[in-house]
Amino acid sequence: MYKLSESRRDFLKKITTLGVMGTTAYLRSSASMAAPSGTLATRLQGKVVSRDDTAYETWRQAMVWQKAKANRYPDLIVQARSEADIIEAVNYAREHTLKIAIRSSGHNAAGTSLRNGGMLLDISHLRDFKIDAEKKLAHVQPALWCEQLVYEAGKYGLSFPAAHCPSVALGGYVLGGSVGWNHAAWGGAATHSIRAMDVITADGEKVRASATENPDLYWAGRGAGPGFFGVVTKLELELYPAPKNIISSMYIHPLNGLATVTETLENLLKLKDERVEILLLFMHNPQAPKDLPEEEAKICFVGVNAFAESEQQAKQMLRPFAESELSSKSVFKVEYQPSNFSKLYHPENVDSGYGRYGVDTEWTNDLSASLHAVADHFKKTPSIRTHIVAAPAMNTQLHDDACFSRIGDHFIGTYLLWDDEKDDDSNYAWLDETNRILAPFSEGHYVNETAGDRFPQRYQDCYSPKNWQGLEQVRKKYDPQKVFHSFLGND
């Protein structure tokens, strides 16, 4: 397994103290924010901070981890520090009707925690862990990193299929449905993996979710994600056994010779072993020279990572790659390499990806059809930084006990990523056309990566009608005077 470095640790602690994920700055000093008037900053461990604060501007933005901020002001944002905060804060946002929207990392690109009006609930500081290895699970507050999870579990040689980026928060992860590290092999999408969740209801009770005890708000814990009707203060999560091996190997093509990526993963994806993940990105090649026309410098990028016993049997099991045209007609190649999870996490030479997002998704049964259908469209992005990322074979079953409901062979993410807020319009305008392009081969969208911010239906478009459907009926039990926000631009 991995340890976190020295500098990262630092980091982890410093970033998590604020609550605060890709700011430009840090908040300023507890002792130059005057306390809001009111009641509530005298009930509380944690910060209140008003739309009158001198604060609050920083404080607005800092909830949201990219570049964009939105324009939506809540009233109050109130940081908790304990599940007696969120409880007091719950109590006060239903007797004084404001309505609660919920940010554990402020990752989600549409930024769904900040709504206008009423109170954004920061539960950033719970990110208390408790590892089970007899019983192998997971104990977590909602804020904890997935990698840290990842870290902390590998120390008893278990692991958890934990989102591809480190910074992820697991409470809006895994309530939003998500698929992570071999997950495949680790009980498809990682929201099937809780086993029971600590909730503070609208009326400031604190209630346990499961398959035995409310076992509908256990039914919607597992997949609402940003629509979610409660605080989630506490998951239980299964954990299972951590490969002892990882080994990658990566394949980098023309995106002119996309045709040829294509046919060969049809054929190996009948044959790889669920313990393989695939992960193919349309991006811009970082080495191209300056003066290559932008279309000759998009590649066509495949990882293929296998997590195994043994390094003989991962070896084994990314042969069938290594002898297939992906290998011999590659333009580059590194094959067989070991790795682990902190070198998945951080790659070299890899873009940071702090910028400007947009955001969008499609679950699709027909993976060669719906690439090669936008694959000169990608030839035109308006930023070189922006991806377009497949995972096929997916390999998740939906579940009875769960409302996530949307899902296909394969994912297609759609990453755009670009610096200056003048380029707006170009890059949602790109955005757009990707959807209109993808739209027939779609089953529907993921929640948590979609861009209900500007297109509210997309929401909808996630879950089946039944489901929800179904949603709205424990939404009314759970939360009848509306105290939670829905889903954005939902309410």
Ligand SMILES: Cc1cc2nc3c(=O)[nH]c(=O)nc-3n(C[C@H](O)[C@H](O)[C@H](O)COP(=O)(O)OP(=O)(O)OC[C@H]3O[C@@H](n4cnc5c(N)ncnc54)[C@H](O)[C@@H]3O)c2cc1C
Given for the second form:
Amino acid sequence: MYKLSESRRDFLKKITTLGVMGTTAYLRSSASMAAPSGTLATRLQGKVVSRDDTAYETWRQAMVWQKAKANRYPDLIVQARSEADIIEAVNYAREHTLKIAIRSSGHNAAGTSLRNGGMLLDISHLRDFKIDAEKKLAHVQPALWCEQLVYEAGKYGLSFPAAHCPSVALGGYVLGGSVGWNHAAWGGAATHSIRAMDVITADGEKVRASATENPDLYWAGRGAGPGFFGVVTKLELELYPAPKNIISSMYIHPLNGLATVTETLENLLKLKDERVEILLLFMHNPQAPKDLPEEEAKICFVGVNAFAESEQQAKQMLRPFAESELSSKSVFKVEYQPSNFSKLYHPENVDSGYGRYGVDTEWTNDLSASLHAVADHFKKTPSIRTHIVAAPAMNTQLHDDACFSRIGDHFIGTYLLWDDEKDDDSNYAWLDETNRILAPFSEGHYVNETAGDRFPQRYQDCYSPKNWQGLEQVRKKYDPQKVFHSFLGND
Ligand SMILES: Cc1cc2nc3c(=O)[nH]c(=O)nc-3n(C[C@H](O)[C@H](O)[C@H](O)COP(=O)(O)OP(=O)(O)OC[C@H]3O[C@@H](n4cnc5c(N)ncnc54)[C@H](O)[C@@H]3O)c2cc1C
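Alongside the form predicted alone that was just displayed, please also present the structure of the form predicted in complex with the named molecule.
Next comes the full complex, and the chain you just saw is listed first.
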């Protein structure tokens, strides 16, 4: 638990034990200890919370969506209410040598917006939007939630490959790559659907980045995610014709019957329409009797959604699944269920996903081998809430005008979920073993969902070597004084 007095004592001790050079460096990195944050508060519509504020710890904890709050302590938390607030905050931070970290909705599992020292700039109130139906564009502020964009665009018969969780903000999501609903048919990773963005740069200037304006900044914004060096205040996103019909089927197999699932899927993937999205989960059967041995309670769930023009077309897209062993050998199935985005966002009887949370991901070109390699290990999860999610058949397009540069045919995400802090070590150890097992099949990781808090090198492994270097060059151009934090652990 954070105690101000201890921190101050520690600060004074460090000053007296460091040499002159070290003292200067420490003072620079802890500038806010002396920074008159009060003067900033008078210039903002929003809120400024410093470390000696009694509400500091409540604010700090609220910055991270999940329950496990990293032990990192920004010197100032600034909650902006407007773009003008953001410009004031960036100028203030630069003048007082407070390194900036940005938060849209705080969903990043590694807690990338929570850093030691500096300013945490919370822009979660910037949620305005405008839909330009004629041009099929959404103009959104970055803290708008994914579900709201889908809902608002839907009013005009349009949609967006938004995140599968309703409350994830578009900011961190689209900047980092993004695997969303119906992604394969809608341009692949949603970062490719950014058409332009307004960015407040390190010198407090507002610049527009697009394919024709500051194209290097545009390139960096499309994929840098938690390593981006500017505050994105507006996103111009391409919208797509919404499906008129969404129909879903689901199949459950015992995990011991995985071979049937993978063999069938390998064949179905060859025929699959790109508007069919499959999500395969390794999970604990919530209906398993309590006395059933853990490993027998593990199941493989396959959900299939068809995003179609008509009911008939959707059913046609799902028929190969219904006619396969995925259906005939399942222990439970529900087929051809009418659905919509509201149902997809709020499924019944599904774990809300809220708790202590850790995640890591792999792009792979060998789905079956990866899943078989990790299946036995999954039977030993320390928490029955943990699950592995595979999204087969990604749209693997990469673009020269986006730094997003790692993808594989399939996505595998390991989502740790548990409740009690005393179980942290066993859960992280299990995740690390999962990563070790999956490593031989990995083409890299997804920057928005990787355990960079414990393994900072993983951020580099989210990019091609060329784009990782390119990103550092563009960073130097737009943020030479390092006003913004880089990737967690890579500062
Ligand atoms: C329950 C849940 C479900 C999820 N589902 C999906 C999913 O379906 N598909 C998917 O791809 N991902 C998904 N994610 C992962 C999600 O994309 C990342 O967690 C992402 O970082 C969240 O964005 P955020 O803005 O909320 O994060 P924050 O924690 O607020 O920010 C993360 C980082 O993004 C950067 N950032 C955020 N906003 C800005 C901005 N305006 N300007 C500049 N930099 C900014 C900052 O560096 C910040 O450190 C999910 C996460 C959770 C917790």
